[in-house]
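A single chain comes next, written as structure tokens; it is the form predicted on its own.
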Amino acid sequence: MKCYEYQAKEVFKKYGIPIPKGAVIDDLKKMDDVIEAIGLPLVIKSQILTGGRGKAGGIKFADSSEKAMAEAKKLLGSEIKGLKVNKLLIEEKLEIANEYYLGIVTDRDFSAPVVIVSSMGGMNIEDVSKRFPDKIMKKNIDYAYGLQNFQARALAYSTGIKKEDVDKVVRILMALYHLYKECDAELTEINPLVITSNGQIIAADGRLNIDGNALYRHPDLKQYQERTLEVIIDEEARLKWVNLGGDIGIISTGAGMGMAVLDQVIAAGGKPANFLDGGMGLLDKGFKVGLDLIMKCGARAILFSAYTGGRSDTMASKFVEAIESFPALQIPVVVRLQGLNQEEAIRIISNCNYKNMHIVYDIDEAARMVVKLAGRGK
């Protein structure tokens, strides 16, 4: 789960990481009160879940109330990098003396968090790594022991952070690590970490990605999860759904199976309409929800591919029940089903009242057939 900048900063504040004075708005009518509360000059930041906002025009500065209102009006409701701006973060403009970078990300190759520190904040960290490799340091941390103070201090000194700033940076880095660990984060970073002209240290910008599988442990963080279609489908029908924009509907019994089916359909010349990992949700109302979503995508054919260690005859019964509950369904349906009680499952599918059903035993053949039936075959 990706957090917006203002959400990340709310979490930062709980862990003692200073943030700028600011407020979030979703209505321009609130701007006058915000300007009065924060004071001028201001920074106006679009809240979207992507990097590179500044270069794309999503961050503006204003020295007057008129300029602030005009910039906010331009940004709110606009699209930046294909994403609609529904909220703005209005913050005080900081007088910057130095900028640093702090980050912690899960390193899956080493099964450990890696701490990243740079004395060149405000830049894309990948650019710093390429252009100024001596200005960035990384260290994998033993999760059992955690980040130690001496390790944080060594990183700060090694990257060239000014001596008078080291104690402040170390304190923030230790707090950031505690946040990373306690919140089950996959990534968190402060870029830039600003030292102001009067010596204050402030997280001027921040990112926070939380492991979605751990949200049940964090009801306080779950409130940040956007109620997207994918989230609602997952919660209500236990389906993993992604719209892919093609015209061949896909239903599978697992993520691995789903990816394999997508590959085969594409290799056969087709364009998948979706990714759908049904899992155990298919034994409840998953088939009906999935078919409804696929029909709304305008699919021209459907491929249901199952390979299950459970009772495939039970799954086949649920599938037939769902198919027969959609009288408007007219497109071809290809079924490739393997598992316990497979013969009975095939018999159930064969006796389905829906006549545009095609049973196949090989995944390659199933992919070729559904592509052909969708009108894309050679």
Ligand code: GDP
Second form
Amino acid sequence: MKCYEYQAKEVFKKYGIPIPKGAVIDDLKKMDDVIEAIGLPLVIKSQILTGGRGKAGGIKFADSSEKAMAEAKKLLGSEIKGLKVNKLLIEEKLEIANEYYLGIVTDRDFSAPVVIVSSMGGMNIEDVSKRFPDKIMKKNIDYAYGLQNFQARALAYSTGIKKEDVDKVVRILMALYHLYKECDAELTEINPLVITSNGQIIAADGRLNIDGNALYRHPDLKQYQERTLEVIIDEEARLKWVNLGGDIGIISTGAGMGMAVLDQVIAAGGKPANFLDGGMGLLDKGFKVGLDLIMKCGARAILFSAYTGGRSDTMASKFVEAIESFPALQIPVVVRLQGLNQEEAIRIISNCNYKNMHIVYDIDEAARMVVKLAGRGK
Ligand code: GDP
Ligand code: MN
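Form predicted on its own already given; the form predicted in complex with the ligand follows:
To see the whole picture, the full complex is given below, headed by that same chain.
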């Protein structure tokens, strides 16, 4: 789960990382009060889930109320890098003396956190590593011991962070590491970490991605999760659902199976209405919820493809029960199913009351058939 900058900064604050004075708005009516509270000059920052907002015109500066209002009006509701701006973070403008970079990211190759420090903050870190490779250092951290103070100091010194700033940077990096660990983060980043002209250290930008599978143990972070249709469907029926806009409904067990079936349907000239990975959710209310969603997409045919690890006859019974509970459903349904007790499973499906059912063995044959039955294809 990616957090917005203002959310990342709320978390930073809890961990003792200083952030600029600021407020979030989703309505221009609040601008007057916010300008009053924060003072001038100020920064207006589009809240979108991507970096590089500065270059793309998503970050504006204002030294008068009129300018602030005009910029906020332009940004709120606009699109930056293809993303709709629904919220603005209004912050005091910092007098920047120095900009540094701190990042911690989960390194899959090492199965460990990697800490990244650079004395060249404020620019894209990929560019820094190409253009100033000696100004950036990475270190894999042993998860059992955690980041040690001496390691943080060594990193700060070796990247060329000014001597008088090292203590401050180390303190922030240690706090950031605690945050990364305690919040089950996959990535956290401060770019730029600013030293102001009067020597204060402040996180001017913030990124925080939390491991979605760990959200259950962080109720305070879970409230940041947007209640999209996909999230609600996953929570309520344990289905991974993605709308794809076509007219062939897909139900599959496992993400790999789902992707393979989508490929086959597209290769046969069809357009999938959705991706649906049911998994164990199908043994609960997954089929009913999935069929309901597929019908709402206006699908012209459905393909159910399963390779079950457990008993496929149990899954077949659940499938038949769901199909029979939708009297309005009349479109062709193609089934291909393999797994433990598959003969019994096929028998259960063949015996169901649904008239427009077609059972096939091969995936590609099933895909060609569903495309044909939908009245599509080559
Ligand atoms: P990003 O482009 O999405 O990474 O957004 P940032 O929050 O990093 O803002 C882009 C750039 O604007 C930063 O790298 C800073 O150089 C600059 N910036 C952001 N906030 C301030 C501020 O308060 N004062 C000044 N002078 N510059 C700022
Ligand atoms: Mn930034």
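We call the rigid core whatever largest set of C-alpha positions still superposes within 1.5 Å between the two forms. Note that the structure is a prediction, hence the values are computed from the model and not measured. Residue numbers count along the first chain shown, from 1.
Student: For I201, is the C-alpha shift between these two forms 2 Å or more after core superposition?
Tutor: No, I201 moves less than 2 Å.
Student: After core superposition, I'd like to know whether E324 moves between these two forms (criterion: C-alpha shift of 2 angstroms or more).
Tutor: Moves: yes, 2 Å or greater.
Student: Is P113 one of the residues whose Cα moves 2 Å or more between these two forms, with the core superposed?
Tutor: No, its C-alpha moves less than 2 Å.
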